[in-house]
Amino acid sequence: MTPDDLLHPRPEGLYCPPGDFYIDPVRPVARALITHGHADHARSGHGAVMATRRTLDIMALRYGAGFADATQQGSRAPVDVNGVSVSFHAAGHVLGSAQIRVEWKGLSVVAAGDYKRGADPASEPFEPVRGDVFITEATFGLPVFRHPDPMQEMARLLKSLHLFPERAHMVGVYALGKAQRVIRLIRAAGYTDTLYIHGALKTLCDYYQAEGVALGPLEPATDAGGDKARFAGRIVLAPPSAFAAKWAQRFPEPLIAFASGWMQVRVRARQRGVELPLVISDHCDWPELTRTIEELDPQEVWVTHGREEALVRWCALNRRRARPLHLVGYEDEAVE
């Protein structure tokens, strides 16, 4: 028996033949195991969905209560799915995100999904989980990617706010995970004033707060009576797509910032018209990816969605068996 007998790629996603289920399928299937709630991993229309309680909650918030015919909560305690042992372990990516460990006839594979190792008070911390095979993402799988301390990036934001008190600071954040993490970082940096949020962020911010993630005072970023001046020197958080619309022009001299690991690539910042790039990622950088592989020490590494070839090459140079999966349908960062 080989690992491919337990999990292998299909057009729909990673398929487990003995368990007859898929992990993060990109098309509707009869049974799906979901690592987290971002739209490129969690889709509606499946027959049955197994995920952590929080991911099931998030999918219901985003897609409606009937997003699947049936749901089942996964946890650290193994559950039998057609003879395959399945367990869910924190991935540190966003609230509710999980690595999925599958075991059958003594062979085990850990599908990490998207994950990060850095501290994040808006997410459960990454749990190292060993298996014969470790499936790692490679979103930032090039040696050039080395994320700075997020608090350093927050200091840059607050310094800009001090230097330009007449300007509204518009911070681009994705609705799930990034928005709540950036808000917590802003609070940790000592900023206690009201933060203003786009309506697209409200539902998930409310959910995070209901789950015990304190975000401090938040108010809608609405143009009350045309009073633009009240947003001068304020921080406004919104999905990046909002800045391409007329919405952002309602604020005084908007200074566009964007929180993303891709802001390390300056050409991307310029293409988006970002004046203040904030390098804050919910994925591992290169040192974290390689450290995780060394720490878990699997017999084989499978690399997916990202810079697969570089990480596979690193494994070869370090005498580790590895191969790319070439899965399609997953974004570098969630498009919200």
Given for the second form:
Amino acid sequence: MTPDDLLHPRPEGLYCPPGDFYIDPVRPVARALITHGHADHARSGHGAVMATRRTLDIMALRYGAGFADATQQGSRAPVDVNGVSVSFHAAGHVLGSAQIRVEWKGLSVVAAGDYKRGADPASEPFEPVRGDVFITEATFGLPVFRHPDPMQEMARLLKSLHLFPERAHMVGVYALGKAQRVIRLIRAAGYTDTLYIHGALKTLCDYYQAEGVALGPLEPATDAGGDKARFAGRIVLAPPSAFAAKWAQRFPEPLIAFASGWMQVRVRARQRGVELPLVISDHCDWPELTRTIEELDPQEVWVTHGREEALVRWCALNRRRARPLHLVGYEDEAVE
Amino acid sequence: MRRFAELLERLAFTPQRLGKLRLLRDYFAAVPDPDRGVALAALTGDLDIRGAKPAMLRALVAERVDEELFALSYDYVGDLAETIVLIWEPQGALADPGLSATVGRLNAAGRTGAPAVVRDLLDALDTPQRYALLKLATGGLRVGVSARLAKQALADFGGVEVTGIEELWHGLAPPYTELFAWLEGRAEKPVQAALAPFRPVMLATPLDEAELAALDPAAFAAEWKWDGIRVQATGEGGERRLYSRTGDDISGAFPDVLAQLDFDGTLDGELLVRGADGGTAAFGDLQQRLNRKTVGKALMGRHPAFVRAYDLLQAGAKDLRPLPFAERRARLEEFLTGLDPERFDLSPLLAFDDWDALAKLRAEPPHPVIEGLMLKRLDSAYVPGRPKGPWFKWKRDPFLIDAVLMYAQRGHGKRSSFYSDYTFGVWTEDETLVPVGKAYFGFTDEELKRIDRFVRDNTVERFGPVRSVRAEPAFGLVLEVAFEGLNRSGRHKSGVAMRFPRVHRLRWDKPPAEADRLLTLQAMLPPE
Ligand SMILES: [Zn+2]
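Same protein, the form predicted together with the partner chain this time rather than the form predicted on its own?
Then the entire complex follows, led off by the chain already shown.
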């Protein structure tokens, strides 16, 4: 028996034949195990869904309470699914995010989903879990990606606020995870004023607060009835797509910032028309990816969504068995 | 060096001039000598630094990084220096060695020592500083800051006129400690001691035609305004310099002019090039000679440069600037008789009795390289800066055409949520539109909002930040576009390139079918 008998890619996603379930399927399936709530991993329309409580909550907020026929909470304690032992372990990516470990007949695979190792008060910390095979993401799987200390990025944001007090500082963040993490970082940097948020961020910010992640005073960034000056020198958070929309025209001399690991690469930042690129990521950078592989020391590494080639090459250089796992349907851009 | 790295980072992503000025001012205020002066020199292009060739950097990174991993990374990042900066893994504790010390180390390293110094520095610096290091070492910061802008920021920082800085600049050297001391009010203004210094230029204000009636024609001299670049040619004690109007030394690009600059004195004039017939060639030809550090013989032969002089600021030891224009002019005419007329000729004065006569001259200039008139009070002293009253420029009316909006692009920075950059076209003979230019100013905020709405409501296709909009004979938006001149262009499909195009008026009323045709533009081209 080989690990492929336990998990292998199919067009729908990563499939487990003995357990008859998929992990993060991109098409509707009868039984899905979901690592986390980002839309490309957690889709609607499955029969039965198993995920952490928080991921189930987030899916319900996104898709409505009846997003699946049946739901079941996954946990650290293994649960039997058709004879396969399944456990969920924090991935440190966003609130509720988990790695999924499956074990069958003495063979184990850990599908990490999206994960990161850096500290994040808006997410449960990554738990190292061993398995014969470790499936790692490779969103930032190139040695050029080394995320700086996020507090350093915050210092740049606050300094800009001080230097350009007449401009609304618009920070591009995705609704799940990045928004709340950036807010926590802003608070950690000592900024206590009200933060203004785009309507698309409200539901999840409320949820995080309800789950005990304190975000401080937030207010909707709604039209001030022509009183643009209200937002001068203020921080406004919004999904980046909103900056191109008419919505953004209500702010005084907007200064566009964008919090993303992609901001490390200049041409990316320029394409976005960003004035203040903030390198803040919810994914592992290269040192975290390679350190994790060394720490977990699996028999074999499977690399998925992202720059598989480079990480597989690194494994070869370090005499580790590795191969790319060609899964389709995960957008490394949109969710970061 | 960290502060400098941060500054470069911010400047590179800040499009607005005012934003850049503020960042620079903040930097000068926060960073002590000598680092701020070294940074200033790096920005103005006055920093003498031992360069690092791409081959050397590649060799350094090859010692550290697997070739295949590097290739994958380079492929992704797209820029060699940036890839090296990002992929380089520092060794041991990070440090901030200071900008001045870093430049000193680079310069002290001999040819053979340079790779080791660069390697050690890369090992000790964080990412932004590594970036700054390689920008310094490979030359060209490319952060959109001209020497002029840097000097303006200095002037803002010290609360002085920028001309005061331009005047001193040529006699100063990095790290400019005495300059900063003066700007901070801790010392007297430095004394200009260099030979052949730059003398800050006097600029004209645009003429408001309504005010013309109140001016006495007999009090003014008039001359053509030539479409070249303003220069100052100065010689002193064997030192010869050609300065731009902001005091940048451009001598290196014009050895043909410099060879004949064998006088002690300072001329103010227009730099132009001659065409094949020996006459004044179009700006497009002059452009071939601009923005170069050196120039080849062939190019010099093809486009020989000369100065058309219109003022004399210094003759020998005598400063003529306090004298009235009329007197300077008389001395200028005499001064020029001793110079090679191929390289230095005289800008002729125009005879006119009243403003109507002058207006007629302006409407029918005798040469295509004339872009209008200059009016100078006969009694005006030469005063640096742009005083209002003594000198006026009366430009020819701009060219106007009606063009059709074809593409709109989202702006940058504060205009990110507006479609504010417009590509417009005119009709070809087969009744299709061909783009002839781009404009991104000339309209009010209200008009911008209205065009933005039009673009969003009439998008045909999207390509990233660009949208193509409906542009049909019976439906579309006609822009009246103003521009200063037209050049031939092999790079544009239309074969023409506009100078200084801007939106003059929005013609919501006009059907696109009535917009101008390419033939009209072709007729405006200067003779070949
Ligand atoms: Zn994710």
